[in-house]
Structures are given as C-alpha cells and as structure tokens.
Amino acid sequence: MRLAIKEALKGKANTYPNPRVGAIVVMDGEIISTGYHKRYGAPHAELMAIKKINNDISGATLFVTLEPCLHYGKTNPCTEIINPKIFSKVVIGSRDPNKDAAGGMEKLLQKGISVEGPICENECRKINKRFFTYYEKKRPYVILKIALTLDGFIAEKNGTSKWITNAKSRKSVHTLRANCDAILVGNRTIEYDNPSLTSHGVGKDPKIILFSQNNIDTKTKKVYEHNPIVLNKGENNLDPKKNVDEILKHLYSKSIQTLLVEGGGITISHFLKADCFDELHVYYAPKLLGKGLSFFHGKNSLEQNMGLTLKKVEKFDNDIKLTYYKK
C-alpha cells in the first residue's frame, strides 16, 4: 500500500478536483503492474494498472489507495473494470468520502471479490487531505499565509508592505497559489497593494475572492481583470465565526476545495479567531520596523494553545518560512 501511495503522489496537483490515487497489482507475491491517476479527466489509477497486465492471469490482488469509484464521471466506474476472473482480492487504503462515488467496496463484494481495508488509512488520507476536508467537513481546506518582519509586522503604519520578503520567497508564494483553487484577501490589501493575486506563470491561477468593494475604484485594480467572486459581508461581519462560516459555506457551494487566505491583518485575524484553518504559512524577513501593522487583531493569553504543529522549515536566501499544521 505504501508503494501505491508513492504512485499516487506522482499525480501532484494535476488531478484536481479528483484525489490522487495509486494502484499496484500483485501476483504470487510479486508486483506485476503499477498505475496512478495522472490528471483530471485522464484514466483512473486502477485502469492504468490493469491495462499493463496479461488478461490470462487469475487470482491477482489489486492494492489501491482509495476505494474504487462507483459513479459515471469523466470515466466509467472503476468497479466495472475490476474483473473477478483476474482479481480474487482488492485491498483499499481508505473509503471514498464523496457520496456520489462511494460504494465501490460493496459492489466488489457483490462481484465475488474479497475486499480488505482500510490499510495505511492515515497515510492514504494525508495525501488527499484537501479532498477529505472538503467532503467530510463541507468546506474548503484553508491555508493562511502571512509575511512578517522580525519584529512581527506585516506592513508599515501607512500600509506599505512591498516588499517584506525577497524574490525567492515570493516565488514560493506563487507556487502555493498555483496549488490552491481560490485566494481571499481583504479590502485594505486591494486598496494599498493593488496585487494581481495570480501565480505569475508558475501554474494555474487561483479564483480570486473579494469582499464588497464599495469604496474602491474597480477600474484601476488589477484583480478585476480576472473576474473575481465578490462577497457581501452581510449582517454578521463583526462576528468572526459566523462571517468565516458563511464565506466557507458559499465557497463549498462553488466546489472550491482549497482556499488560500493572504490577508491582511483583519482578514487573517477573522480566520484565527474563528479557529477555522488547516495550515499556517509564515514568512520571516530580516527586517525591523519598530512600529507597523500587526497581523493579529485581538487579544489572547499565553495559556491559549492554537494546536499548531511545526511541519516544515524552509530557507529562501535570508528569509525563513515556517509551515504549521492544525491538529
């Protein structure tokens, strides 16, 4: 199954909105075929592995990281191509959280194929954490990103923030954007920085999400060249939890699986106060302001634990990036 996971990872971010899936065919204790889902619309991992084997075999075992699908989409159901004359057993890594696709396990049993699993379930879920969050929590997977000076400011007092970090750090942000479905910023970011919020050619551009822009000249702002989704704050804009819940509910209805929140401070603080995020990406640059704009608008105590685990430390010349995962 761990070999199947390695196969799945070859799909990178190209499979969206489908999950990354890997498959391994084993016969008499030896691997005779492998396959993975390369991109959305392409054949699924099971078909890629099955196409490589000799149909004269029997009693083989298929290892697949996600329960074979049971629905018609861009391709036919994977359960249709798993032939009981070839396979006596299927081992799955995790069940499918998508109700439209789930049920493959039961279908295989009806066909007389033995089914085992989930096996290595945590690892199989981890490679598709955004997919599972979307279907199980009914909201996008949320990544918060901030860039700070060493003394903890996101901008000068007048709102100037170009550029805190260096070019290599910004290039990594462009890569992060290319791997997210949508990006959300606040009004002040649009007003002061006039960003494009694109991937700058690194990959696909995320869909831009904005709040209502009543006091901003939309003709002069770069983001309006990309047909952004504009949200109204509504009556609950002073309640971070209700505000964030409404935003995520709306984006879920738009089939957005991953949301990148780039700030500024008020917008980031809403998600922090609502305790509704999955990753926190912090870029530190070796600069000092003394006075400036803070990224957190609120008050906590030292006893309050945000439940963050440091997963990665990266160096971009003299900048440092810390990546935290929420428990």
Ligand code: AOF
Second form
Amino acid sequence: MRLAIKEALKGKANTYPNPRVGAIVVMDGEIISTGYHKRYGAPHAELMAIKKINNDISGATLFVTLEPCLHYGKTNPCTEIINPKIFSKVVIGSRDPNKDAAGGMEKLLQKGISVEGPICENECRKINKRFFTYYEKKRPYVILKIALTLDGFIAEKNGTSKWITNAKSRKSVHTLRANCDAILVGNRTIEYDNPSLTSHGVGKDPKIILFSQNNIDTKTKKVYEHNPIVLNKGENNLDPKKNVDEILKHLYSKSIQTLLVEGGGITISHFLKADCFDELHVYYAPKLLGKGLSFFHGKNSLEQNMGLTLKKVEKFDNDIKLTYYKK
Ligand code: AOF
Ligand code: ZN
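Coords for the form predicted together with this ligand, given the form predicted alone:
Shown next: the complete complex, the earlier chain at its head.
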C-alpha cells in the first residue's frame, strides 16, 4: 500500500479537486503493474493499472489507496473493470467519503472478490486532506494566510500594508491562490489595499468572497471586475463561530473544496476565534513598525493550546514562511 501511495503522489496537484489515487497489481508476490490518477477528468488509478495486465491471469491482488468507485462519473465505475476471474482480492487504503462514488467495497464482495482494509489508512487520508475534509466535515478545507512584520503587525496604523513581504513571498502567495477554489477577505482589506486577489497568471483564479461587516460601497475596487460573492455578517456579527459556520456551509453548497482566507485581522481573527481552520500560513518580513494593526483580535492566554503543529519552514530571500497544521 505504501508503494500505491507513492504512485498516487505522482498525480501532484493535477488531480484536484479529485483525489490523488494510486493502484498496484500483485501476482504471486510480485508487482506486475502500477497506475495512478494523472489529472482531473482522466482515467482512475485502477484502470491505469489494470489496462497494462494480461487478461489470462487469475488470483491477482489489487492494492488501491481509495475504495474503487461505484458511480458513472467522468469514467465508468472502477468496480466494473475489476474482474473476479483476474482478481481474487482487493486491498483498500481508505473508504471513499464521496457518497456519489462510495460503496465499491460491498459491490466487490458481491462479485465474489475478497476485500481487505482499510490499511495504512492515515497515510492514505493524508495525501488527500482537502478531499476528506470537504466530504466528511461538509465544509471547505480552510487555509489562513497572513503577512507580518517581525513585531507582528499586518499594516501601519493607517492601514498601509504595501508591501510587508518581498516579491518572492508574494509570488508564492499567487501559487497558493491558484491551488485554492476561493479566497475570502474582509471589506477593510478591499478598502485599504484594493487587491486583485488573482493568481497573477500563475494558474486559475480563485472565486472571490467578500466578508462584509455592513454594506460596502467599494464598487470602484478591482475585485468587482471578478464577480465576487458578497457575504454579510448580518445578525451573527458578534459570534465568530456562528458566522464562520454559516460562511462555510454556504461555500460547501457552492462546491468550494478549499478556501483561502487572506485577511485582514478582523476576518482572520473570526476564524481563529471560531477555532475553525486547517492550516495557518504566516509570512514574516524583517520590518518593524512599533505601532500598527494587529493580527489577532482575541484575548487568549499563554495557557491556551491552539493545537498547531509546525509542518514547514520556507525562506524567500530575507522573508520566512511558517506553515502550521491544525490538529
Ligand atoms: C479519481 N481518481 O483514481 C479514483 C477516484 O469525477 P470522476 O467521475 O472522475 O469521479 C471522481 C470520484 O471518483 C472521486 O471523487 C472519488 O470519490 C472516486 N475515485 N477518483 O478522480 C481515481 N479512484
Ligand atoms: Zn473509479
């Protein structure tokens, strides 16, 4: 199964919003074929591995990182191509959380194939974190991104924030945007910064979501060229948890699998206070302000454990980026 995971990883970010899936065919203890899902809309991993084997064999085992699908989607169900004359066993790494496609395990049993697993489940789930979060929690996978001076400010007191981080850091943000379905900011960010919120040609542009405290009259701003969705805080204004839950429910219904929250402090703080996010990306630039707009508007104590694990440290010339995962 670990080799099947290695296969799956070859799909990189190209399979998104579909999962990365790998498959391996074993016969008499030897690997006779491998396959992976190459890109969104392309044949599934199972077909990629099965099409390369000789149809005269029998008693083979198929290892696949995700339960084979049972639905007619962009391809025929994978359960249809797993022939009991060839395969006596299928070992799966994880069950499919997508209700439209799930149920392959039972179907294979009905066909007289023995099914084992899930095995290496944590590893198999880890390679598709966004996919599992979206289908299981029924909300987008949430990434919070913030750019800070060394003394922890997101802007000067008057709102000026151009630029805290350097061009290389900002380029990496454009790549991050291209890998997210939607980007959410508060109306102050629109007023102060007038950002485009696009991927600047790196890849596809995320859908823009404006989180508004009251009605905003910023129609002259760049984001309005991109048909943004405007969400009003409404009556949940004072309750971050309710507010965030409502936003995420709405975005789930719009099939947004990954949401990038880019600030400012009030909007990011809503997600931090609601304790509802999956990753926190912090850029630090070697600048000091002394006084400025702060990042977090809550009142935590040092005893508070935010449940963050440092996953990556990157360097962009003199800036650094810290990536934390939330438990
Ligand atoms: C994949 N690749 O290797 C496997 C998948 O959009 P469709 O019709 O290609 O179906 C996508 C669903 O099929 C996906 O969400 C997952 O539930 C299931 N299995 N998908 O893209 C694969 N095995
Ligand atoms: Zn399939």
